[in-house]
Structures are given as C-alpha cells and as structure tokens.
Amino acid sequence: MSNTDYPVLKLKKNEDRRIRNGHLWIYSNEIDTSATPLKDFEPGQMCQLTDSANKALGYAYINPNTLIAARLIKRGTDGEPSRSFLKKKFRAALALREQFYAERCYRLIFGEADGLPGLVVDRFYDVLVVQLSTAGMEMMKQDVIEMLDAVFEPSSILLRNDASSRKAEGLDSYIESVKGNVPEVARLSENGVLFDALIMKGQKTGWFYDQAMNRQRFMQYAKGKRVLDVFSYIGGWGISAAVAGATESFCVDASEKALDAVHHNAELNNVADKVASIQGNAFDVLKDLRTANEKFDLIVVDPPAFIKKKKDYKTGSQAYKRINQAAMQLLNPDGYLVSCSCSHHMPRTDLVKKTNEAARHIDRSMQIIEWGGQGPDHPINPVMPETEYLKAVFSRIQRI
C-alpha cells in the first residue's frame, strides 16, 4: 500500500504542537472536521495524519467514536506502519528489556512509552500474554501475532482482551489462545522468588511486573518481621518478604481463587510455614485485626486504582486516606509502611498529603525512607503522564 492510498486526518491549526512535542494522542475536538469529517472513517482504520498546511506527520489509527480520536503509530513518511515496523519496535523494546533483567520475566510492550498505542505484553519466559485495548491494535491483530511470534518465538500466546477499556473503543470482550497450548498459570521469577500467575483468569494479564523493583526493596525490610500484605492477589509481597527472612506474612484479598494461589506460590518459595491468608473486603479484615489487637512490623497497602477518572479523585483520594490510616494502627511503635497508588489521577505529592493526614489525624508522624516508582519495563513518555502511574511511598510511623 503506498502513501497516497491512506485517507487523511487533518488538524487544525496549531493542534500539531503536543504530537511534535512527542505526544501520540489526538482528540476530536482537535480534528478538522470541515476537511476531513470524522464521519468518513471506519474504527480502527490507519489514517495519514497532517498538520492544518497539509504537512505529513505520519500514520494514526482512528477511532471516531472516542474522545482520543486518533493515536500516533508511526512518525514521518519514510514508509507506512507494516510488519517490518512491528518487528524493529518489538526488537527496541526487547533491547531495553535485556539491559536490565537478567530473567525473561517482564512487561515486554508497554503500549504508547514502547510506542505502540493500545498494545500491551507481558512475558512470562515463553509464555506471551498480550491485550489489545483499541480498535486500530484490534485491527493490526494478525500483524502484531505474527511478528510477536517471529521475534520472540514464544511457546504460546494468549490473548487476555477482556479488559472493560474494550468497551469505550465498541470491541468485543474475549480470552483467545492464537499459538500453543496456553496453560492455566505462568511461571515466573521476580528477584529470585518464583511465583505460577493466573494468566487465564486472574487480575489484567495474571501478574503486575511493575511493583517488581519496589518487592526488591521491601525485601530489604522485611528480615525478622511480623508482615501485612493488603491487596495481596496471589502474594507477590507477601511472599517475597517471607523468602527474606519475615518471621510471619499475612496475605489479605477478597478473592478466594487469589488466596489460593498465594498458598501455592507460598509452597513453590518452601515458605508455606511463614505465610497465612485472611480472606475479605480489606477495609474489614483492618478494622477486625484492629479489633483483635493484632500488629505487625511491616505492612504493604497496595489497592486497585481508587481513582479511575478524574471526577472520582474527591472519593478516592479520602479512600487511600482511610486505607493508610487503618494500616498505621495496626503498626508496632516505629513500624514501616509502604502505601502504593496506581491511580494516574493521584500524583505522588497527593498520595503523601493523604498519607501524612491519616498519620496526624491518629497522633502519628510520617517519616519517609525513600521512593518508588514503576521499572524500566514500564518506561515513560515525559508528554504523556498518563504512562506514569505508579507511586510507593516507603516511610517509618512513629508515636509522637
């Protein structure tokens, strides 16, 4: 297919300035509509996006029933967006990958920071778990499998395109397995602890590489401790602190199918002995151990996003207040706390506010020990800070 056979989508005038500033998302409102109607594309279609004089910019799919109209896929005109492309993206990003892990365990494509919008992959040795959250990736499905499987020559691929995010972009919600016999757990090693995945029917792709530099540190505390892991899915915390020496490490989910694979994993590290589960809605299992009288040394409260969008941030913001106070009272006098957000919506500086508050709110002070952030399988895009999400804040609660 040469140039001329991509439809055009056309900005207005000075809307070219955040995608030549390195940003990959264009919005409707951005979009000349008189020259180009939205109404003429088709979603998912590859379009050949220009500035408001016609000037190239390079290839975006489209979507022209969302807000984020059109995504960035590839810069200039010096060839279209095909498999040959695909193949040099998956090489670069498997480069930065292989300067840092040493395991072929991690996020493999980190969707608009590798530069590829709507595309997601984790790699659990040979196991690809992929998710395709827009309708353009959706449409380059055949493309992106075929260079995934010459590249990297997995043993399987499974396609985990069930996430609600789907919806937005009119895309079905489906679990496929396109190569090999895809098994029902993934293997994986994360600073030298080995932990199955449910990469079938556990949370987003079976696993959260990106907490995986942060799990290092907490290790680091953990050597003699009483431990709590709060939203603990199958254990990733937990677990990691038993294998470093904690003398005890409670793992709390609501999920019982999460609980049970935190005995296993548990069983695979030969800590069963150290770890326990308590199953229920977290906010209730800390109000019940508070009852109980029970305390720990070092407690870890990683929730799901309170924040999902920007209008929940009141709500959410008072919910990751509510959850750090409930942990901080069941701390020994000078016990660590590490509290984590995934909330895009909550920076770094407003999850400490909250955290600080709940702390003077029950006669505690905060003392932060040091940051954390996503790996370098979780790159950033310094335009988007959309793909730069995660916060860990590890402090010491004191008694005034």
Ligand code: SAH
Second form
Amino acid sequence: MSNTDYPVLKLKKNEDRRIRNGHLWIYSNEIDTSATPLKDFEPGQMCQLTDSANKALGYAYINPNTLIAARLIKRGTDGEPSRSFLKKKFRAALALREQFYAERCYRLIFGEADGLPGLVVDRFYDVLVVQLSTAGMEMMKQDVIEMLDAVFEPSSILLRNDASSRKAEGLDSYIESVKGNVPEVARLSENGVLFDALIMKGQKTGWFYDQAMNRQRFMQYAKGKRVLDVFSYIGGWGISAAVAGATESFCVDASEKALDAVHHNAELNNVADKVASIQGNAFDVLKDLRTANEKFDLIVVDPPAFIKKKKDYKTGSQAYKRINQAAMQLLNPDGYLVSCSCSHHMPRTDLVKKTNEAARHIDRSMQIIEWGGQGPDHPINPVMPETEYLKAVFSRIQRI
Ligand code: SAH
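Target state, the form predicted together with the named molecule; input state, the form predicted on its own:
Let us now look at the entire complex, which starts with that chain.
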C-alpha cells in the first residue's frame, strides 16, 4: 500500500503543537472536521495526519466514537506503519528490557510509551500475553501477532482481550490462544523468586511486572520481620519477603483463586511454612486483625486503582487514607509501611499527604525512607502524563 492510499485527517490550526512535542493522542475537538469529517472514518481505520497547512505529520489510527479520536503510530512521511516497522519497534522495545533484566520476564511492550498505542505485551520466558485495547490495534492484530512471532519466537501467544476499556472502543471481550499450547499458568522469575502467574484467569495479563524493582527494595526490609501483604493477589510482595528472610508472611486478598496461587507459589520457593493467607475484604480483614491484636513489622498496601476516573478522586483518595490508616494500626512501634497507588489521578504528593494525614490522625509520625515508581519496562512518555501511574512510598511509622 502506498501513502496515498490512506485518507487524510486534518488538524485545526495550532493543534499540531502537542503532537510535534511528542504526544500521540488527538482529541475530536482538535480535528478540522469541515475538511475531514470524522464520520467518514471507520473505527480503527489508518489515516495520514496533517497540520492545518496540509503538512504531513505521520500516520494515526482513528476511532470516531471515542474521546481520543486518533492515536499517532508513526511519525514522518518515510513510509507507512508496515510489518517491518512493527518489527523495528519490537526490537527497540526488546533492547531496553535486555539492558535491565537478566531473565526474559518483563513487560515487553508498554503501549504509548513504547510508541505502540493500544498494545501491551508481557513476557513470561517463551510465553507472550498480549492485550489489544483499541480498535486501531485490533485492526492490526494479525500483523502484530505474526511480527511478535517472528521477532521473539515464543512457544505460545495468548490474547487477553478482556479488559473493560475495550467496550468504549466498540470491541468485544475475549481470551484467545493464537499460538502454541498456552498453559493455564506461566512461570516467571523476579529478583530470584519464582512465581506461576495466572495468565488465563488472573488479573490483567496475570502478573504485575511494574512493581518488580519495588519488590526488590522490599526484600531489603524483610529479614526477621513479620510481614503483611494487603491486596496480595498471588503473593508478589509477601512471598518475596518470605524468601528474603521474613519470619512470617500473611497475604490478604478477596480472591480465593489468587490465594490458592499464593500457597502454590510459596511451595515453589520452599517457604510454604512461613506463608499464610487470609481471604476477605481487606478493609474488614484489617479491622479483624486489629481486634485480634495482631501486630506486624512490615506492611505493604498495594491495592487495585481506587481512582479510575478523575471524578472518583474524592472517594478514592479517602479509601487510600482509610486502608493505610488501618495498616498503620497493625504496625509494631517503628514498623515499616509501603504504600502504593497505581491510580494515575493520585499523584505521589497526594498519596504522601493522605498517608501522612492517616498517621497524624492516630498520633504517629511518618518518615519517608525512599520512593519507588514503575520499573524500566514501563517507560514514561514525558509529555503524556497518563503513561506515569505507579507510586510506592516506603516509610517508617513512629509512635510519638
Ligand atoms: N499487590 C498485587 C497486585 C494487586 S492487584 C501484586 O503485587 O501483584 C489487586 C488485588 O486486589 C486483586 O488480587 C484483587 O483480588 C484484590 N482486591 C480487590 N478489591 C479487594 C478488596 N476489597 N479486598 C481484598 N482484596 C481485594
């Protein structure tokens, strides 16, 4: 296909600035719809993006039905976003990961931040778990799968296209094995700790690689400690702590399936005797533990996003405060708390503010020891704040 085969999408005057500055998203109100009406496009269709003077900016795919009307996938005019372009992007993404990870276990492609809007790929050695989240990426599905196969030569590829965000894009929800015999669980190694991740039926892609570096730091705090892992999922923090020498590690989660996997993973690392699980709503479980006068030396609170949309800020930020306060009430004097948030709308300063408010409310003082963010396999596009979302605040909670 030559360049001229793509229809043009034209921006209004000055609306090219953000794009030229590195952003990839085009909102519907930035488009010159009298020249290039959005209704003329199909969801996922590829176009050539131009500024108001008809100068080509690159290639973008469109969804006329979403607030983000188009996403830039390739800059410039030197050729369309072809299969070889995908290969080049995949290799560039791989080079970054190979710089930092000894094992082939990481987020291999992180959407916008790797210049591939709508595409996420997690790697579990030879198993790839893929999420396509936009109509444009869904249109490229076949090329994406074939090029992933060509570049990484995986034994199996699983599509976890069941994220709720697909609905707004007009996409259906499905899970599909597209190569090989995809296993129910996939083995990964992180900081020398082994996990079998629930890639078929677990959360998102089955594992949260974004916390790997923070879990590595966490392991430094764990020796000789009694640990509580709140919202544990399959035990990422709690089992790492046990491997690093915690005396006991308690994992709290609402999901029975996740806690079954905690015990499995504990066995995998020969720490089954140190790892226990408590099933239930974390808010209730923490209350019960307090009533039972249980105490811990090190607690991590790593919940699902309490603020998914900006409008949820108030209730969500209160939830962060409440759960962190409940955690602090279970800490021995001078215990350590790791407070996390994966809500983009909860900036680090706000998370600290809420955690500190919680501490002061119960007459404790918070000493921040260190910060953590998302690992290098989740790079950040500096002009797209949405690509930065993960915070971990390591602190010591003192009684005064
Ligand atoms: N800390 C985990 C990731 C957490 S994912 C890790 O490092 O891998 C969020 C987890 O919170 C899920 O396992 C989900 O089952 C659990 N969850 C969600 N709401 C909950 C609640 N109210 N109480 C307890 N667990 C909850």
